[in-house]
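Single chain ahead, by itself, as structure tokens, in the form predicted alone.
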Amino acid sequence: MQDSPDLGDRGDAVCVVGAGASGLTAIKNLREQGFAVDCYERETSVGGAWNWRHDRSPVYAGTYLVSSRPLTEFPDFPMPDTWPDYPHHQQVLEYLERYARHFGLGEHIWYGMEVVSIVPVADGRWDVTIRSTGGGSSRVQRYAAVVIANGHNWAPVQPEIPGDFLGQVIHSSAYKDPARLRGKRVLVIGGGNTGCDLAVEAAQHADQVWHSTRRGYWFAPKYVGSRPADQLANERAPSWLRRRRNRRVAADLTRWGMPAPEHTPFESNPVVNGLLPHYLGHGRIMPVPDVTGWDGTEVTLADGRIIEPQLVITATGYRPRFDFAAPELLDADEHGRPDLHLHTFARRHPTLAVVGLVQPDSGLFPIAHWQSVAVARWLKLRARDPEKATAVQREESERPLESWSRRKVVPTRRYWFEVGHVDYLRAVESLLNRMESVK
């Protein structure tokens, strides 16, 4: 097929989609392996989900990290020692902006540009269609590889509840300031980290708070004594000792009416919230079961009770979206869940990868760093010795999920990309060692 005269061939350059935390570390590590990089960011600045100015950002005024600073920072760019154990979202954005400046990443980013489509062509290359978010015509650029880093916490999922509700219903992504809660009866739907954080925030500002959860969760505090709990759990120790320690940290909240968990502690990532028991114990949060229907100003619960909130906040998660990529490129199933080795490498397209599509029991940034290191070194090996790279790709793509994530995962969308960071990083290290051995 003859190339279009409007096609721009970027040779061995790599296209990166998104300039959030995952996109930034992808640019850095690709550049360190000698690749030219074009990163396309639909917004006008870096930061992704952590940039509260972006229209897709889910952060609100009271957003803080749920993983402590040492387990969140990039391994080659520490956060300031003077910062708190759990930095505020504005500090996280400042950190990402510093990271981009320190490594000179801005010159490789095209702001206000979105990727419309990626199409595989001969020899593992990709035709990438881009256009300005301000409108105008699109253009096609050809790249040697594509790294997707567009995040997975920006496309809200609303619960399907029959009936009509006359009060306010917003997704947690639209919540920004506690002024919206004051003087109101508030129902928060959702038992994940965000749902519990918002229930706690509502307990501090609203007149009355109900918290609806469908299933039971284990809860972990942010501190054990004066130590951040995740640092204590991350200390080097025999596996049996870590399991015993973790069981002591995790708690179910059934004595206050929360549902009982259906799995043992740390078979899936716990909800990290030290204040929820406080407000449950003081009667400021009323736990209630699933919502089964709307009827005017009334909300019907699964146990038959009826409540009348004025504001409903649905903290019901997000759906991963890759509108620019055909589902078969990522082996996505009918629900939109991609099937990627290490949640990173496309199984049938060796020059396509995703960075940051994980839900770890630690901070995401170090995971994304090592993912992008592996992607960059893999692409370097493929450019240098395609035959050896193909052998590694074949061997790695056949490894089942259980070989790199021993954690039992609850079969719901919330847990699609959940990993234990220790086991996961060991698997990435194994891949890096395998690539090093075939040089």
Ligand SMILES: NC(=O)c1ccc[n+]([C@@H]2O[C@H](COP(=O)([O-])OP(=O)(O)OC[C@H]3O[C@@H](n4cnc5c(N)ncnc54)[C@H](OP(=O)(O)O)[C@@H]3O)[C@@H](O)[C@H]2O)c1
Contents of the next structure:
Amino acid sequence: MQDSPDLGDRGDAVCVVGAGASGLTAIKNLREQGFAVDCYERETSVGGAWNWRHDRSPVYAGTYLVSSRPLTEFPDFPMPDTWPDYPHHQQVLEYLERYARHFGLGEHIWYGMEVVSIVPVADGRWDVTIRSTGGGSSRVQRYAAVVIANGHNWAPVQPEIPGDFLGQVIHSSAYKDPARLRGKRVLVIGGGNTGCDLAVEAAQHADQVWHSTRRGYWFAPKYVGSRPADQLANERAPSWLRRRRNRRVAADLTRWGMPAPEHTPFESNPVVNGLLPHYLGHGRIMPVPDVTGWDGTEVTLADGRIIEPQLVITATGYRPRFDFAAPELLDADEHGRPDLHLHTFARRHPTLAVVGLVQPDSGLFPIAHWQSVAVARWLKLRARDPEKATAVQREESERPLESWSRRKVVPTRRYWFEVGHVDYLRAVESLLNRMESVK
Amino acid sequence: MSEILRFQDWSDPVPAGDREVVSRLPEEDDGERPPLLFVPGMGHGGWAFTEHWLAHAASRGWPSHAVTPRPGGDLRAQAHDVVQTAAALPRQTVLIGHGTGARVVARALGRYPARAAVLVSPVLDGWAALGAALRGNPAGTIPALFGGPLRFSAKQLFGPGLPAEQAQAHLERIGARPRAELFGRDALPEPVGGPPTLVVGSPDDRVVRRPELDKAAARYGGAPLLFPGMGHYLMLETSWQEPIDAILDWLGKQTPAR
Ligand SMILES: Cc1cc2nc3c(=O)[nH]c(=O)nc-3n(C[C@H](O)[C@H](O)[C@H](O)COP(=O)(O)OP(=O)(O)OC[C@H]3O[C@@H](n4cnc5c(N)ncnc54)[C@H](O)[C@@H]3O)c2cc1C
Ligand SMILES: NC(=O)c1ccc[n+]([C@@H]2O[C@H](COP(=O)([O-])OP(=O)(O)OC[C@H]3O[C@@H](n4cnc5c(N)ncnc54)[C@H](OP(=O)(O)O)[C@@H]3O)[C@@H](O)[C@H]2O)c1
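Starting from the form predicted alone shown above, please give the structure in the form predicted together with this ligand.
Let us now look at the entire complex, which starts with that chain.
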């Protein structure tokens, strides 16, 4: 770990919170636009969610990308073309470490430092309080802007199920490898990517598997023939044609008694799992409805059935947490859901932005890259030419919400930050062009 | 064309290919200097740089590499090979392309934020180069228009200073069957990350004429650095050291130790 930077006022420097994929690309792109950057990371190394050494990392031994390589890599730093279509999580971490080394990002990161508060002061500047995770000492530094890249997949959500269950219950974030499943009767709750992955792992290792979902989803396979399905879905085509193609590829699992989806395919981030139908079709996974209660060793389901699992894994997702920021800074509602322009720019604080707070139908890294390019150019424009910046802001305030955000989705937390990557990137591109053209 | 919506890269990524990389590393690398990646143009491979430039740059402290893109690859595949090679190096890399290799570099600059870029005797506008070749060596050029090989004469490629037998030896290794798109003149992408870019050439080059050098330099916001009396292959001439020293001096100024 390096020495502490100068105490006090950091002038035009920008503070980045977190050194996961989003924080790394924020540092790189801010540096590229000429900003000095201090990034604070509470863990002792880069990689965020993909760094399985971190306690809060949600990845398990069997995590592979769900988005294929070309749709996942940073647009200006490709993954090696000799890697598989869907790299393993350890390769993703290696990739992020290489990205950090290649662009010399490490020297701008302060490890073992947690941002505990950000407070706006005069002229759009921020007082940032940082505390050493080793304990004790904290200090305040003043920055020209704050870019939050703290991730939204590390604070587990536990379902509230009435009653007392005597078996073992763990959240998926605590699940690491299949040894845990061997010889057990296992219930997996949750139909997102994690829930489906774990249902499959349980089918391969446990004695008996129930998979509880409270609604239906569309499932995309990883391959159509020998081509990664997302590559097929991203051939250049008008959006109606792309939708039709997706519909042909996506499957609902109503044949096996799962509920019908409430939206059209790819209207929400897809569950990508080619093996789930396989194990359903081989009778290794028993789909069941929502859990309504539990008592002793018994779990009651919505259809009145009673099952007796020994291990329950709640793959019920994560919620975003911004403990260091007052809710009004991000226009967050009472559930903690921020309301940001392009899920990125704070509406009332032009020098505050969030990177990586999206749920795309593609990999996250390219989106985080273009978000941080836009943030860096915006901060530069604002510093150099406030008048033009105001003009851009005015134009942006008229950008229709439905042009970049997917609103027609089920109103649960899983869909708060839903975007279609093509529409979303189109909006970011037009913002970049606006900033360019206002000369 | 959108640089952000990359349907072709998303749906039809360039597959892995055989690229050859040769390296000359400084005896002591303090990590202060960015790696250099040399990219040969049509008709020659990385060897054109191993003759003199790679070792010389390494002796001056620059980790130096030359990549020969996959044989038969189109412009997109060649640019992909360059970006893949650069991204595999430990630090942000300087891209240096010669001839049509400069065009490959210009494409790669749209996909990789190079630390800096140098375009040596760049064939950015293939039509102008073709015109010059037709005027200077019609017999060797015309067959290429019909899919045959391009034959060069020593007078066309090298300055008068290079001894005839050396020129002949080089000529025997240079064989080009030009691919149409290497000679295209489509719009070059905006370099990502805004790297400082230098154009180097000779006013006496018979492949890339002076006005082309000026145009290339203007495209990247500068004036060309000129070495009168030399031919097209600056790195193979007797006076090869002058241009590479000038390039390294320029790079030293553009990429101060961080
Ligand atoms: C199991 C799983 C599989 C996934 N698979 C894919 C996939 O296939 N493709 C894909 O694109 N995405 C996938 N994702 C999404 C994944 O979250 C993103 O790829 C990416 O990791 C998000 O990066 P981030 O930097 O935004 O957040 P994170 O990776 O969570 O990084 C945030 C960083 O901020 C730090 N931090 C947080 N708060 C503070 C603070 N107050 N002070 C200092 N530091 C702080 C954290 O320690 C962490 O290092 C998956 C997620 C999960 C859970
Ligand atoms: N690369 C990979 O292999 C991989 C693997 C896992 C995860 N991921 C990614 O990681 C992120 C998180 O995924 P995730 O699957 O952990 O979370 P998620 O997508 O939020 O899914 C949570 C699931 O739990 C359900 N749920 C939530 N609260 C519940 C409750 N109280 N009772 C019953 N069910 C409840 C949700 O149902 P509703 O739909 O009704 O809300 C949903 O099915 C996503 O971006 C995902 O794509 C990727």
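Residue numbers count along the first chain shown, from 1. Small disclaimer: the values here were computed from a predicted structure and weren't measured. Under this definition, the rigid core comprises the largest set of C-alpha atoms superposing within 1.5 Å between the forms.
Core superposed first: is there a CA shift of 2 Å or greater at residue 33 between these two forms? No, the C-alpha position differs by under 2 Å between these two forms.
Rigid core superposed, the C-alpha shift at residue 397 between these two forms in Å: Displacement of the alpha carbon, after core fit: 3.5 Å.
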